[in-house]
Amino acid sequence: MSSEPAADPGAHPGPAGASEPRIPPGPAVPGGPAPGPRSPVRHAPVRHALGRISSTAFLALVAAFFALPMLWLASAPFDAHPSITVSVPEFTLANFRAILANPYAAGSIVNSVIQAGGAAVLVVVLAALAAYALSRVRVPGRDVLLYVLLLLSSVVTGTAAMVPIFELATRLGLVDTHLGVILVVSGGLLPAAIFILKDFMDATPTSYEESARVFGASPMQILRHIVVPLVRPGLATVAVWAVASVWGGFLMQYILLRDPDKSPSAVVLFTLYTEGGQPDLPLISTFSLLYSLPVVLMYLFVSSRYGFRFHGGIKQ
């Protein structure tokens, strides 16, 4: 029995079936043909860089679009001759002296604080009580009632119900009073505030309340010492929203208040126009800056104290 040598694994059969050794390719010669096809060049880093540049430029344009009005509001009050364009101001404080000389300007900010603060307190207290009851008590048709109230408050606005509201305020003697304005605007804000706070109440665990009830705590004590600390971010959110809504309100305040000494800032701002209907830019820009500062400071304080963040769909 004859033995044959093992075939070379690197050999390939020739034309006669014999195996020939495979010659490995040599190094590439400069100036000679390419050793073989290369892998395609990857353009992903370039496309990624172009995408980042495009998104950054777009965000910069959007930021400039919203920042220019704020920049004008911050610079125009200090300009001796402000215009509708943003420019380097010719520094002066005469605009502030002129607006403080207005007999209704400073008092209107105080009126806005009274009306917005009173409405916020009333809305937060009543909405918290109603939301707690709707969250803990199984009332038949509870969700339907809540959505109907929210729907009606959105459809039947203050403008649509202006005549009956004014008639009711006249009969109750609430015309030309801060209390009348507070009650009217609070009634329009309550349905949405209850809807918001009910989500916060539903997210609070009931085990704490059950433990307090075992030790003899009353429902008001449970609400005050257990529920309110847990839903404090929600109360702060509703309070800020109520203050901002009343602070910028104009129609109901303009209708219900006759005495200029009781008019809020939004109504007094409307009077800073000339007899021909042209805006007095020095006075309007200065008063707008003073008018917006309290709300901005309130938002910064509440945001630093509680923080507005989203956790699992719940605003905290």
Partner chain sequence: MISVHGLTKVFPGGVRALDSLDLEIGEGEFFALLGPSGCGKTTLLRTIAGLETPTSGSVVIGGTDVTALPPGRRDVAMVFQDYALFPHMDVTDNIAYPLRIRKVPRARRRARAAEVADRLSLTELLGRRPGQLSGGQQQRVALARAIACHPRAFLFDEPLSNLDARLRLEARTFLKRLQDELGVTTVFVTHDQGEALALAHRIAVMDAGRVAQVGTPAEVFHRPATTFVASFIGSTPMNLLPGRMGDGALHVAGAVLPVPGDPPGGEAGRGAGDGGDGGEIVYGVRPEYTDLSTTRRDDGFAGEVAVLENLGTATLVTLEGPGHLVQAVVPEGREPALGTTAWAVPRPGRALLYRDDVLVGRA
The other form holds:
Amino acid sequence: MSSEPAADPGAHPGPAGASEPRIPPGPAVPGGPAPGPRSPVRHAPVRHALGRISSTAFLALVAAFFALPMLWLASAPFDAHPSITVSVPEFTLANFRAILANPYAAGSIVNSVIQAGGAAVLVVVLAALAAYALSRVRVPGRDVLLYVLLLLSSVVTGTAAMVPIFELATRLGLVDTHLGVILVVSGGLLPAAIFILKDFMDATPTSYEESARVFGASPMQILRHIVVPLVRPGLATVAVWAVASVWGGFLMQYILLRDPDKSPSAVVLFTLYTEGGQPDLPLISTFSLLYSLPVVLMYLFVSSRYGFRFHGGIKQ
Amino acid sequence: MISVHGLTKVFPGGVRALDSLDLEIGEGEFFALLGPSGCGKTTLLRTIAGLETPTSGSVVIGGTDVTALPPGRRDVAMVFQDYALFPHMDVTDNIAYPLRIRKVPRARRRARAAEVADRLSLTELLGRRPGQLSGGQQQRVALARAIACHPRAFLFDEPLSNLDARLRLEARTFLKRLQDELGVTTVFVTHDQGEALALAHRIAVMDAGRVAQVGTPAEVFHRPATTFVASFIGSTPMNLLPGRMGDGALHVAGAVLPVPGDPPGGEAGRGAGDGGDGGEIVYGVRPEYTDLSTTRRDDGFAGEVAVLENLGTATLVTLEGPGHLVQAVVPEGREPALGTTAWAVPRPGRALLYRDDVLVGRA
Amino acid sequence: MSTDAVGLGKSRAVVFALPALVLIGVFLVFPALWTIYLGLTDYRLTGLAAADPQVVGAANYTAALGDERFRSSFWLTAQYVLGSAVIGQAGLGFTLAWTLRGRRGAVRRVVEGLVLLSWILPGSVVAFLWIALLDRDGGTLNALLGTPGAAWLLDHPMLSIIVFNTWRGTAFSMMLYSAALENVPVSHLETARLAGASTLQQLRDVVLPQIRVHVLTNVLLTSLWTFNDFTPFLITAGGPEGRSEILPFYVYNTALRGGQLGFGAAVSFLILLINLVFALAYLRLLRNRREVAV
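Moving on from the form predicted on its own, kindly provide the form predicted in complex with the partner chain as a structure.
In what comes next, the whole complex appears, and the chain from above leads the way.
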């Protein structure tokens, strides 16, 4: 498992001779006395090769474990006779027609776009305004407020709050509306979004804004001309994260929407394979693929453009 | 042109950055705010700009009290230490930004930007982003942006500190010439006394939120009003030696010096004379005005030659005497040998006497 | 130094921050507080108690604690979190990061890509992929293992969702540990190796002490997320016969499907409390680390 071949031990007759007491191989203090026992080092090349082989074998196994469930998604959509088992497909694109034949599938993609897009716009705009104010104006208790909000957003999850949220949405008449989904999921995404954007804004020197201010720019002008262009990577990060969360999210959409005409793809797909009867495999496979593609492409885009920036606690 | 009355700024947390400060800056003047870091000079500049709100006191620009006005309505332009060029705009858009805020039509503001850029030899760079410019070019773009909006006054915060040593000299000359040509009142902040002496018409030396002295470069150099100013101004620090007045003479570091007679300036002699016998004083003389003698002199400070520092055309000699260090500048080729004894002799009329840190006379 | 660098002013700052805070207040803070109240009532989705709910005090809590199904659900949840978050995701994530450290090129890209892909695919897609994989009759797993007719989801529902969630969430741990391992100085590992330490000894004596905070962060976060994860519901729905009914499913099944909103709110409140413990521990960790860094 060593990352490089061990140096030839014969070349360095260490100061610690055989007469010195052997250092117990336990707590190897960094910077402590050098070479102790020799035997493991002497066999290093063999051990190294064995380690390399076993680690490669382990990685192959892991790769197989992770790939196995996804193989079906790669093969079934293009198989003229898709079955539940993975098999080499008899290539066809005809299965994609099934999406159009289903009354809800195509529409659900539109619903997903509306809900994910709406939530992303709302979260980015509101979080940017709030983060800017919190970053630039020192209000007493600001840091505590941010911590409490962040704490709440990880505590009040959809799972923990589905009962009151369902009840609240019912009373506000938000059940079966896109707006209901957008507002509810935005409330959960906002604290972390504010936190991330505040980090970006804090990293921007205030002299840009002060300079604009001396030239007479109003706060809204400063925001539009200076701040937004400067924190664009942060806005993009938050937007992508919000879209991905809502696009893949299930629980809130599932409890807030009863009307299949309003349901996003996550919910429609679930009903496709849980409703009675033989599952329509051509439809499920092609629809799954189509529905997965945007998030995968988005991640590829983000990781190639900005590198995979990764904020702890960003995934919900 | 710019005047400041009783200006006080206390930051939350209790730091008193400005302490009832008064200052008058004349029309067209090139004015330096000089002082060590933390003396309040940047706070003063930012308060004039309107970026800080004073705790009390007022700021008047061109006869108008602007204390309550936001920065954008004071008709001043500021160049920041880091230049604050907007990284997402090219040079043209940066220079034209103040005009964009004033809703000047796009074509006119581009023309104006090109005109100013031409004046500052920036024409080649108009299409570039700040990130593609050298430090000196960025500085000139920042100046161009300040010029473009025709302000009543320029405010520069450490305009040269981000440049390397050689470029700084070039930029200094350029800046002085530019200010001279434009004739616009300019206030700049610096911690570099050489920069202040070289550029400014007048200098305010600041210490702990107050003005220690205001004067022309010659005044603050030759007659520093306090020991603080004396030790701050000058490329080599002034010799400040504790002494005593008695028996009709000054007793300073083993030397016996004549009490100044009635030198020109009047108040100096009076001050010294008032000290009377036994008065504790501080005797100050610049190394540049101190000659070195290798033979014994009663009017010189004796010491062993401890350090020789080559200044190029001259050498700074440090003498170590009993309980004191004295420095003298000697012309090249006249350096004493290390370890030998020498006497540092102040030139007549060049020494200053301080009592309780305040200038009382010249000797 | 400045309290208001851009002259936004307190009032405008409030206007800027208010919309976000209102939205958070209405859809995050209020539901959490309301849960407490609802949990003290006999509120139901339909029927008499729907129109006129009565405060019943702690009755819901005593009922929950006395309910065999709740206790079993709680126990299953502990197994699920320990098995899939702590052992599965954190364990596999660390092993992967350790094995991939120092590797470049295709092997690393393929493994990382696959692990990441399983993390970013939408939940309802991966749920069906696992249903297909574990299917009794035509499932690929049975075909591979030569165990036709093995009904994994019926006979081993907990094991199935534990393995599923390990598969689903390892990416986060892998990335976190990869970043952490990059900060372990190579010289320290080499010193240990020269002293003759085995791989396990190196891990114990050199690596773990240096990434202790990362391990704690990782275990806390993955546990919190796993505890609140609803995705396995799409595979087993808590069945068969409640044998994979972890707490999130229990709440859904009793409150929204069974209509006992008051009772469900009481259980929700217990979930909130457990979340709070995790989150407080995490924030404390975060704050300590920041203080150290500053």
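These figures come from a predicted structure and were not determined experimentally. Positions refer to the first chain, counted from 1. Think of the rigid core as the biggest set of C-alphas that the two forms share within 1.5 Å after superposition.
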Any CA movement of 2 Å or more for residue 86 between the two forms, core superposed?
yes
Quick check on residue 186: with the core superposed, does its CA move 2 angstroms or more between the two forms?
no
Could you check whether the CA atom of residue 71 moves 2 Å or more between the two forms, using the rigid core for the fit?
yes
Superposing on the core, what C-alpha displacement does residue 50 show between the two forms, in angstrom?
8.3
Upon rigid core superposition, what is the positional shift of the Cα of residue 61 between the two forms, expressed in Å to one decimal?
5.9
